[in-house]
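Given next, in structure tokens, is a single chain: the form predicted alone.
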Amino acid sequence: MAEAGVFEQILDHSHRADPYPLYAELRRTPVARQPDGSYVVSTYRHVAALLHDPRLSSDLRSEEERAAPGQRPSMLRLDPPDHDRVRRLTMRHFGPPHTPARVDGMYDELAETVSRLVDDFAGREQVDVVDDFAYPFPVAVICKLLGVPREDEPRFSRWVDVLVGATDPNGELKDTNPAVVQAIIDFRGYLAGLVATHRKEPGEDLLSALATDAGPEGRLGDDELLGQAMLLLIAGHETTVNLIAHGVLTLLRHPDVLQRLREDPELSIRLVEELLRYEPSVQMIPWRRALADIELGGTTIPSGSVVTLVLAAGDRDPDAFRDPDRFDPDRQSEHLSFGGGPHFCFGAPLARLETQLALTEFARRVENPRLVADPPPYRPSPVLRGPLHLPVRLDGVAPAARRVARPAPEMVRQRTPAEEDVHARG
């Protein structure tokens, strides 16, 4: 049997707890052809370039599939100009300039939610940071934001698990796994019912706003709206769960930083940016396709090739970051973890705010936390990487006597696509 290549080893679950030595090995060939004919790009410079290159497509449909009626993909799987129209119609109700208060206006509710979760640690000698803290917080937030009943979480979590598993680059370009197909059908059916309810009796939530949009460009088509709703519900919590869990794990491995955060809550802003670089929730972007021959790093990626961008390898690239394997919250982290170009992460401002609040509350109130197992067990996905469980022992919980200082809005906002382009060229 042939020895597994570096990228194949990265995809193997046995390396999920610490893939970073393999990422260093992967960067020795910045643009690496794989046995199946696909290409893997791993250095900061080359990943950043391709994130902004219009010759790399996110739309994997054939011409016939694009022309056929039926399910429309989310903006994650669209190229401009279709992507830009769908993103613009969605963003109208999520952020500046039309709805600047959507995320900022949730600050007090987010702070109260995370405080209640820490309250529930009282009287316990051990908690699971994933099940008791990192998961329920962003799930509660995205349900509130979208107008999804919180009690429906057991239903949609089953579909989410199946669909997250389908992002594995080991899979097929066109996934015909019956379980995946059925999960998509069931998930869309569930969301179609919710959209119909919100259209009939709209509330203050995002789904109501999208379903009843009367803006100058009209509203998303029903198929487009279901694709967006599915994306927002999945991405709105999956990545943040991993980021918060990795945040607690990293703080417990760096007790000096934990103590600094305990004494200075404003450190959370820089700390979360460094955490995004050091332990990115989205390790790689698989399933992109070259629309033309692309010369990169001395290699030609032929037109039609499938390409994977390994963000986590780029974020540990020593040519971009001094001493990249050291966690340093004082670093200026221009990381790749939210992607870039037109597909820059839609929910970045919310993910940043949630993680800043969660880590600050944990650091300030949980007394003498310590890891039970290091490394903890990891979830299967090599794309959305995070601990499956994170058991932590503690001696008690301090009272919620003081509200966390509110970060300045300009410190948590996302870069615009135009600012991203300037950053990439710079």
Contents of the next structure:
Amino acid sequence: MAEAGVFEQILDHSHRADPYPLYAELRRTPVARQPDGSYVVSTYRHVAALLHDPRLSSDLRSEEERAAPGQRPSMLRLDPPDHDRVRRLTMRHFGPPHTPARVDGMYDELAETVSRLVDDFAGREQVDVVDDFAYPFPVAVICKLLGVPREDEPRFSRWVDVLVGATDPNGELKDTNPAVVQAIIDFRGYLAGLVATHRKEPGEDLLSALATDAGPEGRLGDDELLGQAMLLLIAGHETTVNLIAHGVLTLLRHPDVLQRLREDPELSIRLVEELLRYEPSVQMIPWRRALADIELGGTTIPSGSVVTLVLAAGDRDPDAFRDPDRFDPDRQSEHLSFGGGPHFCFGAPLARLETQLALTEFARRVENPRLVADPPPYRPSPVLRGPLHLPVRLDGVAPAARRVARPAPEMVRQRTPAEEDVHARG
Amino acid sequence: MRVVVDLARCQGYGQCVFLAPEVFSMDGEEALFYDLGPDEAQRTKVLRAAAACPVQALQVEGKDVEPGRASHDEAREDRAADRGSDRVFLRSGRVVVVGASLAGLRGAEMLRAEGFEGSLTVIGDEPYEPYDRPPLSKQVLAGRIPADGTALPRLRDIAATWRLGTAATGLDMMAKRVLLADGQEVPFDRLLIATGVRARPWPDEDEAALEGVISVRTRDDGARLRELVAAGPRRVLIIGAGFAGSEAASVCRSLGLPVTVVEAGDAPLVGALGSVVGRIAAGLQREHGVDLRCGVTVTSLDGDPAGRLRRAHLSDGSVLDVDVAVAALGGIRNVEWLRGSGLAAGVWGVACDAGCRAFDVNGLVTDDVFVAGDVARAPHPLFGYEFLALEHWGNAVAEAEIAAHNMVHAETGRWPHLAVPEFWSSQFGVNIKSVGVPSLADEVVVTQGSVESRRFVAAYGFQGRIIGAVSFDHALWLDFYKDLIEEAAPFPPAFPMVGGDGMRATPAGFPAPSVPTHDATVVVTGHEPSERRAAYVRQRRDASPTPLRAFRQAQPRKPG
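Alt. form predicted together with its partner chain, vs. the form predicted alone above:
Entire complex below, previous chain first.
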């Protein structure tokens, strides 16, 4: 079947740098049955409809798995009403209605952190935008927010890499792979230790708040809490790394836009929305299942089928966006890149603010940045897609804007070669 | 700066609250409150919020973008001038818009967006530039924003002549002139009627004149009611538990005031949502300490010698000491000025076709007169071509844009108004949203969520087809139901859903058409066949337009 072939090609790493022509081909069959019986949905209106379709479940566990004790999945893999309760309890400490000002209140600290990272470019002819900028920034932020010691990054980054690798439908790392199972056990064990510490001596961070919550709805069960903590730590930086890296890449490919951003920092607001549409960090959601026969675009998705929603293909759909392959920061769009419906990205506001700040600071201060390789090498996952490295040459660094006096954040650590190896194998 | 949120589109993602927490806030889990006129210092944050909105529901003045979806983009490309329209009219025609509220403003803006370069006159009876009404019974009453802080953002420069504070008093179709209260006449080539609805006043004139007796419809009402409430009345009486009344009750309770709500029907919101969902709303009111009395009416209001409201007498025999009485009795369509014009205008509004072109009394469609907003009644194909008059914010915008578009387009370029109706209300910390026309339904079923938690979706059916849906803090599911309504999908839905527990459909409990309910949100044709209210007056061909008598013709018009 031709359309199945297209999706297989998309999963193939050789097309990672530019999957968009294949997405265009994929959209010709908006609801495409795959050889394994799953369905791939790729047009804007059908993806948008399914994100809001209550006949689609995010919980792929069997009845037995659901009944078994232990290891509760994160909200990502739960349906209402469980999903809604877990999300509500987690949101209590992160955003509206109970903690509306948390993300906005992080602004100065985010600006400070990203500014110091650019300070460190001084005196260098070449930097890796991934390792030196796009990665350390959101990692520092999420560690601070969650209350995870920054120096533990080498430990958890291994588990993160294994788990991100497990999202690759084409890869060898499936959920049942012993390496994945072990990574989850180790990760949860590590987080359980942290939660115990925070419960004893609560700080201002999110894990402390979740571990000691005394709200009217009670608090998350320990097992639920670990699932949430793991999700927040991974999703809290992984996708933002890719967004910032793609942002720099896209700006360097569009020098006119880079110049506009230098002159008008406010452009970053719309620019990041367009970047989300143009290079979504989450390219597809491969873990939905039909609870009923769903008739869509002339095709019936049978009850029980696994459904993949290709957000990135929908975001380039010419029926929804004029001239969709053009990067146009003046565009106003309802892109799909944070999903939609009850599973809409939990951390979207933070990711937006981080990326707006990172790109503005990069544009304003890095002098004459040039790509060393275009396209850059890509990480393996077709689901969480992003450059592995982004080497950029530069002529220098402009001084930082006047900063609020603040204690310097901890030094940002580079990955060791061994970690790098794990990362590359992902 | 000025901001308005299309809350019919809002699904409660809260992204704006995260990014501009001083301007936007949540009342409960989903309902959005916001400042329509935030300080300029908030500009960057508001722009962040507007860009981040997943459904692009924020409209910010001076952002130089148009609201809404791709259709607006198409509109720009599909310029009237290129579609065989009358170029002379586009360049130098005269358009008059009567009604300077949401529909009038958005209609005028759309005309300019569509390339109309002629003269534009906007006539309004209130002295104020267009403002947003929904906040009057919410943020304004709560004291979060002043009544004069509700001006609507201008989405583009409309270069209009404004005739504010002067009501239109007549329409001369033959001479194509609008007559004004000050005796002046304004000539037009094409006319947009957007005169909306006014509050139905308390029926006893003397009692209505007591200080403390008030409606909530205009900016002046909003300012006055806020003053009354801020003065710390002993008790606030709300007469009528429709949306406006229920919202006012909610805010008064949140201010800690004792509140009695008196509703003639058997539950709050019964006219719009039926008694099954109305009973849930009743529970909400009582939980929040409202003294809710259903099946009860106010028989009279007493004042003191100084003309201040002191007491209310109820049909259950009780007497209440009250200082404020909010008459939330629904609306009256502003059609009196059209009497004698020859247009099909009556208590249900001004009838028009699906392209917002007005009908005359003989059922002929006019070429140059368009209608939009609360005062318009248009046939809707999804609802049996019933003529619907919808008092919904989003409907006013959609009709205004369609009327303006059709005003400047030749026949083949015109748009029909086919949008599924949507509205919202926030009360007692719950965001209530509706799609379709629940009030036409005979049955209802809770499909997702739970009534106990007050987070649910209820689907409404009519003769085995889904016709509407209502959510309590579950707005992000409603688009799915909207699609089902458009497809006329079977009712009750017979498939499993996340968060659903398969409840059975029950009668929806709408009052019979003859029972008056306050504050209906939709008016349909409304006549039983036996109830023939209008007389057919055969007209001689040379006669001038007849007074409004043949509003609803019983027989087809015969030649000669």
